[in-house]
Structures are given as structure tokens and as C-alpha cells.
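What follows is one chain in C-alpha cells, specifically the form predicted alone.
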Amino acid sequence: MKILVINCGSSSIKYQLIDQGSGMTIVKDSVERVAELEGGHAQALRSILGGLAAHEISAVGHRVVHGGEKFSDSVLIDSSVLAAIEACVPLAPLHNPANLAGIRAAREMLPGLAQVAVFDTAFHARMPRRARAYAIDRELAEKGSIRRYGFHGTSHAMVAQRAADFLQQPLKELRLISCHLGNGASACAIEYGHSVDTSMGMTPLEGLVMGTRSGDLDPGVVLKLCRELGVDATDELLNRKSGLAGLSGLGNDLRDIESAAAQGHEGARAAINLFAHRAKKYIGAYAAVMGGIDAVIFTGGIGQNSVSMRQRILQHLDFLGLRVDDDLNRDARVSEELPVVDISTRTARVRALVVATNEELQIARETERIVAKSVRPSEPSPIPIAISARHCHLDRATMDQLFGVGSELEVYKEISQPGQFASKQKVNLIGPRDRIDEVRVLGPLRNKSQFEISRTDEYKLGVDAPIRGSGQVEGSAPITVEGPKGTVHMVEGLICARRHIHMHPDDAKNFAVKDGDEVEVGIKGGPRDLTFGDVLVRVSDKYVLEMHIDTDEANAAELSRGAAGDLVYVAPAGDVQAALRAPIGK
């Protein structure tokens, strides 16, 4: 299948025609000075499509810079999506209008094809509140949609998956820091496949030093500049005359700056040092946010090509387990044929990887996925939803310490999943701030102890428990547990359980999903319609069909016992071609 990827800017249109089956680029080109054409974007697209007339295009994927709060995923374009993208124009006045112009022109000329919007912000849309909020008046922030959105999402998502493939580990088991370094630059903390923090904020101006953007600034500096220069001049300074260009006075090409620095140019040296320092600082911060890392990724024009900048950034990070092999770093060359190169020493605990990004290929993949998701065979039955209160699972050693050596769990009542039960035994959880008594122990015993609480419980206890899948307790929160025969100080094991669906293999086949998939579940017809995203699918022949959420999530949806939800279906690969041929309403 051939997918046309369009990246429409205010003055140019970049495009690629990609064979999604092989991942090969068939055509790659651009049209410059679009604003000077008599017909603008529409005329430019007519020229592009004329040149592609010999190819059968299956679908169109559009890069859209800002999706605001509405879009947490790529989406099939219709009139309501267009209106929502237009509503985000104040958040990205230089980008979204051009994106819209390209979408409208493409829909007019290709009315029978599925067209998909892929947002730079979508990968970061579910960052935790602590990472996305600014510390300003909450009502003012909500009214003005003032929050951290993040960008470069398609690049961070792609290189994270490529790194996981290279490391031969599931992405959902890795903690990664992705450094997209180029004229635009951002860092992203990727914990178990999800963005949990990123350096760019409400706009692409925040964060790392960039080609012409300043990155992080004291807001007082901005206020001072606005008073002295005016708002427009300050905007021009911070976005187009700062960063590497402003520091060096030599422009924004790092190759020129590095050459000048070697000749003793002080401005060039200052630019290089500040660029590396800021990136190093974010790597350290994100390692702390995630409680450790498995790999650091370098991508983008600078990240993939500057040997000396990678070396500067990684220097003195041995304490994190990062050690660079200078020869491997010097010789690293990545391409579509060799997309990942490891520049770490053999004994390094944390890998340093150079990874080729390909945002256009990622947009093509997203386009295929979204179109496929729109194809629905007969609807599977609704999924029963169980509301899970706080509880815990114990291993043999912890059971002995809390209830006595050789003690056994006593069945209080059976629960929905076969072989599992609520026991008569209860424990008390003691945190730095408060305690929660009589937390039920579920049986049978497991090979790891695990204590599951809600966000509300977190604040009562005064702890910071990460959201984790069952069994993922490494690096989780500590907790003190009290039983009738003793007290145990757990160094890890306290989590907020990730929402998930238990499925028997027959259910998984019916829903066309597999173990480890992430889906969305829609709740309709109750007091409040709501869609739960990032729901983990867990498949075993020991399970019966049931979705588990905690009490906070149930309250948010105003759910009661007996509630059910519908899976947002992902079509099997065989249905994709049919979807691509199907007309999509405007």
C-alpha cells in the first residue's frame, strides 16, 4: 500500500510517497515558496499530485504540529477534526494554519481517500499532570489551555521503538531518554512506552538550546525584554535570533560553529558548551524522574551526526552507568539500512544509542493504523468492568514476617478471576504522612509482594507511587506494612495499578488483540460518557473477560457495579486494504 505523507509549512510543502509494506520511500520532494504561487497551497498540491499520477495512492497522512488537549492520538480527518485543529491555531499560529491549508487542499483533490492527522503533540498527551502543568493560577491555565504539550512526538515514538527492537526487549519494559537534537531540539523521558516528561512545553520554545530558539529562560528575562523591546521584537529574538545562532553570532549550523570553535572563536565555544550542558542536565533530570534508565537515544541532525557533541553530552555520566566507546562513537553512521548503532562500552550498564529517525515513515505507519482501526467487523460483546479497591499480594517471605512463619491465607470469598480469592487476612499500610488500615490481602501467594492503591490513597499516605502493570514493581515506591506478627519495611512494591483487561485467548481472538496490546475502552450510556486510554491487554487461559480500574477512575466515569465498556477495535492486517479503498465522509 502506498501512503502519501504531507508536511505542509507556511512557505513550503515537503512530501513523501511511502510503500508502507516495505517501508521504502518511492518519491521524496518539496515545493518551495508556496506563498508566492497564485493558488497557494492548493496549486502546490495540484503540482505534487500531478507528478504522482502514475502511482495509486491508498491514503494520505498529514503532519499537524499542535493537537491541543483534544487529540491524544492520530485521527481520521472529518469536518469536526478540522474545526478542532483550527481551534488550536492560537497555540501554534505559525504552524497549524499551514497544516490546515494542506489538509483542505488534499481533501478537495482526493475526496475518496482516507486522510489522517498525525499530531506532534499526541505522543505526550497523557503525560502525568505533574509534568504537563505550569505552576500558575489553575483557573487561568484551564481557561487559556496553558499547559505543557511537548513536540517531536512522532520522532520520539519512532526512535524509542527502534531502540527497543535493537535491544531485543519489549518497549513496555524499558526506561529510555530520547534526545532529538537538531535545529529544533527536545528531550523526552519514555517510561515503559509512554512519554512521562518532555523538554518542550506549551510551544516549541521551552527546553533545550536549539538552532535559533533560546530554550529555557527565567520568565523575568522575558518580561524585561518585552518592556524594553516590545512583544513582537521579543518573539523574534527568542524564536529566530537566539540559541546557537544568538550565542555564536555565526548562524545555526553546528558544523560551522564547531569549525570556528576549533579556531578559537569564543562565541562558538560558548554555544557548544551551553548546548551540551543543557542536554546533559535534562538527561540527569529524566533519569531521576524515572528512577533509572536503560538507554539514552541520540537522533535528529545533530544527534545522529555530531560525534563531538554526543561525547560532550555523555561525559561525566558514568554514575548513571553510561560509558562511551570513543571508537564506536567516532565511527557511528546510521541509515534506514542500519538504523541503530550502539556507542557504549561493552560493560556499560546503560546503553548509548544513535538512532536514525524517520518521521515520515512514522506518519505513514500511524496513517495505516488509524485507517485500519476504522474497519469494524461484527462488534464483540461489551467488556464487564470491575472496580478494584486498594489491596495487596504477598510473597512467602513477607507473609511469614507479617502473619507468622508457615501461615497460610484463608479464603474470605472467591473473586472473578479463576483461582484467585479475597482472604480473611488484612494489613496496614504506613506512609510518611498517614496510614491506611485493613487493606485486604488477595490470594494465592505470589513470587513478589505488591501493594495497589489509588491516587487518592497516595496523598493520604504521603507517597509517590508510579502507575505500573501488575508485577512491574522494580523501582516502585517504598512502603511500611504492618501485620499482626510483625512489620516489614518494603523498599519497593507500592504502585497505582495500571488499568487493564483480563482476557481468555478466545476473547483475545474475538477482539483481534494479543497480550501486551494497548487499547481504548469507551463507556457510553451512563451518567458520563468517557473513554479510557492506554488500557493494557493481558491474555491467559486462566483469565475470564473483565476490565479492572481503581476507585478514582470509576468515580471519574461515575461508574457503578455492573458497568461495561466497548473496545476501540484495532482491525487485523487483512482488513487494512479494504479500509483504504473505502470512501471516507467529509
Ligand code: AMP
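Just so it is clear, the structure is predicted and the values come from calculations on it, not from any experiment. The term rigid core refers to the maximal set of C-alpha atoms that superpose within 1.5 Å between the two forms. Residue numbers count along the first chain shown, from 1. Compared with the form predicted together with the named molecule:
- Core-superposed comparison between the two forms: the C-alpha position of V340 differs by less than 2 Å.
- A movement of the C-alpha atom of G516 reaching 2 angstroms or beyond is seen between the two forms when the two forms are aligned on their rigid core.
- Once the cores line up, the CA of V221 ends up less than 2 angstroms apart between the two forms.
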Contents of the next structure:
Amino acid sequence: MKILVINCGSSSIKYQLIDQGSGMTIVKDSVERVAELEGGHAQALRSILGGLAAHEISAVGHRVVHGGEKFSDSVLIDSSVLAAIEACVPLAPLHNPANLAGIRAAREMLPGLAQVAVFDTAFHARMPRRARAYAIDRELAEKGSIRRYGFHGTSHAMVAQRAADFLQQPLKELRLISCHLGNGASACAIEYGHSVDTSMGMTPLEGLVMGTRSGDLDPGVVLKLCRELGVDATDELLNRKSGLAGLSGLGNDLRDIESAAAQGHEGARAAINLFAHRAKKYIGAYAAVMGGIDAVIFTGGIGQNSVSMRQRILQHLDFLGLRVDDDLNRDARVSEELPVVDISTRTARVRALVVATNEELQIARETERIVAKSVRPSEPSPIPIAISARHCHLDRATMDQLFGVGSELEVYKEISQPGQFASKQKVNLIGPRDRIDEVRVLGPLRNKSQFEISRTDEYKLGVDAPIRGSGQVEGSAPITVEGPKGTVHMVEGLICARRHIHMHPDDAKNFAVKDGDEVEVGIKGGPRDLTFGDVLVRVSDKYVLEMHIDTDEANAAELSRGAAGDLVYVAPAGDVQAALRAPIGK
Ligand code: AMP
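Same protein, the form predicted together with the named molecule this time rather than the form predicted alone?
Next comes the full complex, and the chain you just saw is listed first.
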């Protein structure tokens, strides 16, 4: 599939025609100073597309800087998508209008061709609230959409995947810090494949020191500058005359600054030191946010090319497990043929990787993915299946009784649903017949304690636990629970969990189901194919797509880790008997 990738910026238009299958670039060019040309972006696009007339183009992928709160994924462009991108203009007044001009011109010139918007913000759209919010008046923030969005998402997502491929580990098992250091710069904490924090905020001005942008500042500085210089001059100063350029007085190219620093230029030295210090601070912060890291990634023009900047940033980070091999660092050269180079010593606990980014190729891949999805709307995607071993959730009072007053759950490891974790704490379940020791407590604490076991466990304990949805513990079975600080006789709380699927609203839309629906999920292609009925659909924007079954159910279908199932039939919510046996998507 040949995909035209258009990056229509405020002053330039960059474009590439990419053969997505091979990853090869067929044409690559740019037009500069577009705003000064007669006819602006539209005219420039017309002549670009005219020049490409001899080439077959299957689809167009547009880079769009700001997707606001609306877009958490790339999307096929139609008039409602255009309106939604337009609505994000106040959040990116320089970028989104240019992106829109590019989209409009391409739609006009190439009618009938699928066009996809790929957002810089989408990868960060599901950051936890604590990483998203600013500590200002909540109502005001909500009204003005004032929150942290993050940018460079296309690059962070791509280099994270390249790092995982290189390390031969699934992305969903890695904690990575991606440092995209170029003219624009941002760091991103990527926990098990998801962005959980990033240094750019509501605009690309927050965070690291950049070519001409200041990055983090005391907001008091902004107030003072606004009072003294006015708003527009402050905007110009912080966006275009700060960062490496402002500090060094030599422009924004680190190569020039490094040469000047070598000759003793004070401003150049200050610029380099501040740049490295800020990046190092973010690495420390994100290691703390994720409770440890597996690798740090360097990408972007500076991250990929400046040996001394990488060295400065990584210096004295041994305590995190990062150790640089100076020779490997000096010789690291990444390219599309060799996109990842490990510059750590052999014994380092945490890898330091130089990774080539290729935002255009990533946009082309995204475009193909979205186009493929749109032409096969009725083909449901597989649902990952997680097998839950017996576990429990505790409320505050039970926690106090079992582990001591005021005790807190300690994170053992994150689990797939955002914000939830397996804790280090375990309890013992004592039934009338026998006991089961070492049952894992999942966090965070809940309003009501709940103990989830399988049918096999029931027989061992000698209890009769009803099948219940999570949280529906009223009138469930009693159980005695033993912890290190005490024993509790629960009058209710023991259940056999009802199999269910966690879905994000986007998934629910894809599958054409809603919260509370009951569906069937088929397991095909394994040694013991099986269709599970009575599967409850649970939809929340806090969920990621995953079906949860217990160990008995998994054994029945001989499933192991990494299994997936297909949604087969849907019954409308509350009317299971009158099941509408219609295939999905029809
Ligand atoms: P990007 O925005 O990712 O294209 O990065 C561009 C920036 O990378 C340039 O402005 C330079 O500051 C920096 N850069 C590129 N090559 C080198 C190099 N060999 N050494 C130091 N900095 C470099």
C-alpha cells in the first residue's frame, strides 16, 4: 500500500510517499516558507500533489498536532472529524490550522481517497488523571480544557516498539523512558505499553529545554514577563527565543553550540549543562513514577546523534542501574537498517538504547491500520484473555483487621487494567472443609471486600460461592480470612467471579455492544475449542480491552497466557433469554 504522509506545519509542508509494506520511501521532499507563497498552504499542496500525479497513492496520512480530549487514536477523516480538529484550534493555534489546511486541500485534490488523521497527542490520551491534571481550580480547568495532553506521541510509540523488538520482550511487560531530544524535546514514561506521564503539557512548551523553547518555568516568571513585556512578546520569547538558542545566544543547533563550548563559550556551556540536567531530572522522576525501569531510549536529532549529550545525561545514574559503555556510545549510529543500538555495559541492569525514530513511517503504518479497519467494519478484532487466579479486594476496615490499623497495600506489580495492581500482601482463606493459603490481594482498596475463587477452590474449602459480577457481594457466601495481624469472619464476600470483558467505550463502539450486555466469546484454533456464554460486558473509559476468566474456565479450553477470543453473538442488556442471535456488526 502506497501512503502519502503529509506533515503540514505553520511554515513548511513536509511530505513522503511511503511503500508501507516494505517501509521504503519512494518520494520525500518539503516546501518551506509556505505562508509567504501566493495561495498559501492550499496552493503549495496543489503543486505537491500535481508533482506526484505519476504515482499511485492508496491513502493519505496527515500529522495532526492536537487531538484535544476527543481523540485517543488515529481516525478516518470525515466532516465530523474535521469539525472536531477545528474545535482543538484554541489548544494549538499555530499548528492545527495548518494541519487543517493540508487536510482540506488533500481532500479536494484527491476526492474518494481515504485520509487518516494521526495525532501527536493520542498516545498520551489515557494518562492517569494525576499526570494529566494541573493543580488549579478544577471547574475552571474543565471548562477551559486546561490539562496536560502531551505531544510527540507518534515518535514515543514507535521507538518504544522498536526498543521492545530489540530487547525481544513484549512491550506490555516493559517500563521504558523515551527521551525524544530534537529541536522540540519531550520525555515519556511508558509503562507496559501505555504513556503514564510525559513532559510536554497543555502545549509543547512545558518540560525539557528545547531548541528555542524554555520548557519548565515557575509560572511566576511568566506573570512577570507578561506584565513587563506584554503577552505576545512573552509568547515569542518563550517559544522562539529561549531554550538552547536563548541560553547560548548562538541559535538552536546543538552542533554549533557544542563546537563553541569546546572553545570556552560560556553561554554554550550553560546551554548544554541545563539541557542535560533537565533531561536527567525527568529520567529520575519517571523511574520513580513507574517504580523502576527496564530501558531508557534516546531518539530525535540530539538523542540519536550527540554522543556527549547522552553521556552527560546518563552520568551518575548508576543507582538506577544505568551504565554507559563509552565506546559503544561513541560508535552508536542508528539508521532504518539498524534502528536500535544498545550503549550500556554488559552488566548494566537497565539498558540505555539509541533508537531511530521515523514519524512518517509510523504515520503510514497508522494510516494503513485505520484504513484496513474501516473497510472491514464487521470483522471484530480478537479479545485478549486474562486468566485470573484466585484473589481478593479488601475494604479499609478488613485491611485494618488483617494487616494492622492504617496499613497500606504495597505494589507488587501493575495489572492490565489501568490503576490496578497486584499487591505484595496475601491472605489465607479458611473454609469449613479446608484452607487455601497465600491468596493475593489486589489494590487499590475498595468499598467492600470481595474474595474471588474458582469452582475447584469451592470444593476444597467446602463452601458454596454464588456466581457474581464484581462488587455484587450482598448475600454472597461467608468465609474466614486470616492475615498477619488478625482473623476476620466475613458474613459475606466470597464469590465465584462471573466471566466478563473489560472494554473502553471505543471498543464497545467497535463491537457494537454496551455496558451490561451479555455476549458469547469463541475460542478457536486451540486444542479444545470452546464458546463461553453469559459473558458480561463492562464498559468504562478506565478499562482496556480484556476478557477475564478464572483458572477452571481457562483449563476447560486449554488456554494459556496470551490467548485471545472472538466475540460471536450478542444479547441485548437485561434480556438474555430473548437473545438476538445476530452476528456482530451486522
Ligand atoms: P530534530 O528536531 O529531531 O530533527 O533534531 C534537530 C536537532 O538535532 C538539531 O537542531 C541539532 O541541534 C541536533 N543534532 C543533529 N545532529 C547532531 C549532532 N551530530 N550532534 C549534536 N546535535 C545534533
